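Encoded as structure tokens, the following chain is the form predicted on its own, with no partner shown.
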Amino acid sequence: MPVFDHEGHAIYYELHGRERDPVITIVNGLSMRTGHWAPYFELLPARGCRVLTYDMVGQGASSKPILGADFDDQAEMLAALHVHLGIDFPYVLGISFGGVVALKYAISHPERIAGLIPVSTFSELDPQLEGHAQNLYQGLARVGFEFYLDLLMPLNFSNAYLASNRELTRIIKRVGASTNELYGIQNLMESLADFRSITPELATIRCPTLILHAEFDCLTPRHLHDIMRQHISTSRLVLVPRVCHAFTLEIPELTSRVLGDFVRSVESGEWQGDQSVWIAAEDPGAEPLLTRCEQDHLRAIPLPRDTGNAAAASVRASRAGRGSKAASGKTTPRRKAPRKVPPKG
């Protein structure tokens, strides 16, 4: 089992790929483990990329419990074994929790990243994420940690994935409870207690940038991603159509082709970060995979910006009849409809 030793702490990482493909990193999110990437470990090689997942200290086959241990110490550690395993420009990729521990490492180590991949995450909470933040952290410490799952499972995975994978589900609540521990993640979780925006730094980070985002994700919503996206220069926002949160389990071969389409990119020099919206097919064959999104990408009913549209033209309508009113003072009488008057005889 390849164990890194950094000052006292084992960490578990595995590495799958040639040697001289570009390195995709990918940072767990909070109760993941390495073999929950198994899919990828094929799937990144195939499309000229090489994987590295590994459990951050607190979670999975790495030392746990570890008290203390934040965002920053987190990112220091990632750094650290890429140091040990003479990986010098990795693309990394974090997922939820994860995301953070990226966003944290792209800020620290600007010459040591060649890419950054946030998933499904946020660089500061908001009303609804920390009240999910609160219960899920409650139902760990109160209840225990297969509770702590089962609130997770229909945040994560869509309806139709939960309907026809009722047994897998199941398997992956048992392979959670069993290889991960309770006072581990919960020792992770505190880390969100006195967690600080970091929306301020993301201007500095300015290598590629991808930003996921899945079309039904409750738990990181939307304007989180766009937060990051308005904030590093270098990014772009792509959105995967008819998936939750962690939609990386989900749609493996999907995912796989957009992180293996964003390497080559930026590999052969194309790749323009200019903060612009994506939308993707929903099958991993489809040419384009990627649509530019031409709507209020924020909308969860999107209205097109085009004047012609007729329900855009008759919100836009509306809303600007209020605000006229508004600004005078008055309104309109409404017009009385003629009497009717019965015919004689």
Second form
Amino acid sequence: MPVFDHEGHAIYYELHGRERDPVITIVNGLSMRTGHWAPYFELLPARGCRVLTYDMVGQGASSKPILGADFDDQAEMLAALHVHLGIDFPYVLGISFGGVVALKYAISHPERIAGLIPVSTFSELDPQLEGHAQNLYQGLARVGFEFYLDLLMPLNFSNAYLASNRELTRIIKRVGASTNELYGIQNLMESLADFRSITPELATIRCPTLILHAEFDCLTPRHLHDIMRQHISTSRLVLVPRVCHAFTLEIPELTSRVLGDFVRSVESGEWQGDQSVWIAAEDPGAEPLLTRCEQDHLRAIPLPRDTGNAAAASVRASRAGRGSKAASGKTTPRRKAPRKVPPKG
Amino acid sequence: MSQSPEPAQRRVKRHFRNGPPDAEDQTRIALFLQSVKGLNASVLAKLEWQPMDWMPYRWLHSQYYREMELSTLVGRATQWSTQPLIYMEAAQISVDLWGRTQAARYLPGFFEVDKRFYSYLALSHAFMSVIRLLPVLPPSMDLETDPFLSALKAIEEENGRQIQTQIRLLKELDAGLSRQRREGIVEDQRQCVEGCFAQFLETLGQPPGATLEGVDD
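Having seen the form predicted on its own, please provide the structure of the form predicted together with its partner chain.
All chains and molecules follow, beginning with the one already shown.
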């Protein structure tokens, strides 16, 4: 079992693929472990990428110090792991909790990163995410690990996946409850209690950055990804259709295609980090895979961007009008009442 | 360096692929869990005489009752074996548990927030985090319908909740110890309990008395 001993902590890792290929380092989500990435051990090498996965301290087969480690500690441990393995310019992918570690890594080690891939993650907490985090923590601490997983399942997976994998998800829960140390996960969650926004620091990130967000990710909502897009000048945001927070587990073929294309475009010098927004096709073999998002990507209602903006502009104008009418004495005409539809029957 | 339970866990995992614990294994498990819970409750009992406004009391007093309740639960759910060698083995393991953990040093006098108390908290944490039976049962095994398995599940769930108290106190209690010293104590206790757990796991699936030394003498 490959283990890196860092200051008394054992860090379990796996490295798959050809030695000379660019490395994608994957940083787990909260209750994940290295084994969750098994499909990528073949998919990414097939796309010309080597893949490094590891269990953060507190997870899976790595040490679980009871006194905990914060996000900065985790980023430093990742840097030490890269040094240990002689990986100079990795592409660092972090999902959810691991996304924050990846962001921290990119901020603190700009000289040791070829590209950044924040997935289903955040640089600051909004009230909804804070609420989710508190619920998950209370669910874990007061009810138990299986309930914590119960809370996560509908946030992580799409309806289609849950419906067709009922037995599998039951087994996933049992395995998760058996293989995770509760206090390890609790310690990781407590990192969130001390978390302070790193949004102001995002502007220092200069490496190519591909931000991935799922269409139905209600745990880490779209606007939190847009904050990253707006603050990282070298970024692009890609929206992944019909999936939820843990889409990397649900659609590894599509995800690995997106990742492989990103690495190839950076390596060939074609990458354009222009803060644009793109939509991935559902078919991993589609050409082109990404199409430019012409709609308002912050809305769940699929309004064309112009219409959306016009509507927003109308609301703004209306509000401004209300503000100014007191001064001007003018009144805003009432909106025409909608026509009533007579009840059927 | 103490014995890691991992090899024994792998063997027991293979053993339980053949079916849920029989009466002999149920008896072994129940006696071991009752020994651990009994040890912890023996220490926790004295907290009931400590002042109510002593901060750790507020955290720990309910654990005393929960430990006794869980010990009773597993006792009621067990199919008890009539094989005497099982009980002799269990007695040996229990004696070793008290000896290895040096639990008797936590019994005299009242607790103060000092190294001894911190060391007990670390031991109690290790009991609840290291001693886990569900991971050696196949994920497909139904834990809801079998009373014994259902009791094991209830115990692990409750341990998970109880452990939060230990974590909070281990993290926040100012016992005048450096972080490095605290981590050292926690690790030592964990290794100690891992050794006890490994010793117990060695008995599962074996002929009764197989691990008793000099039984034929």
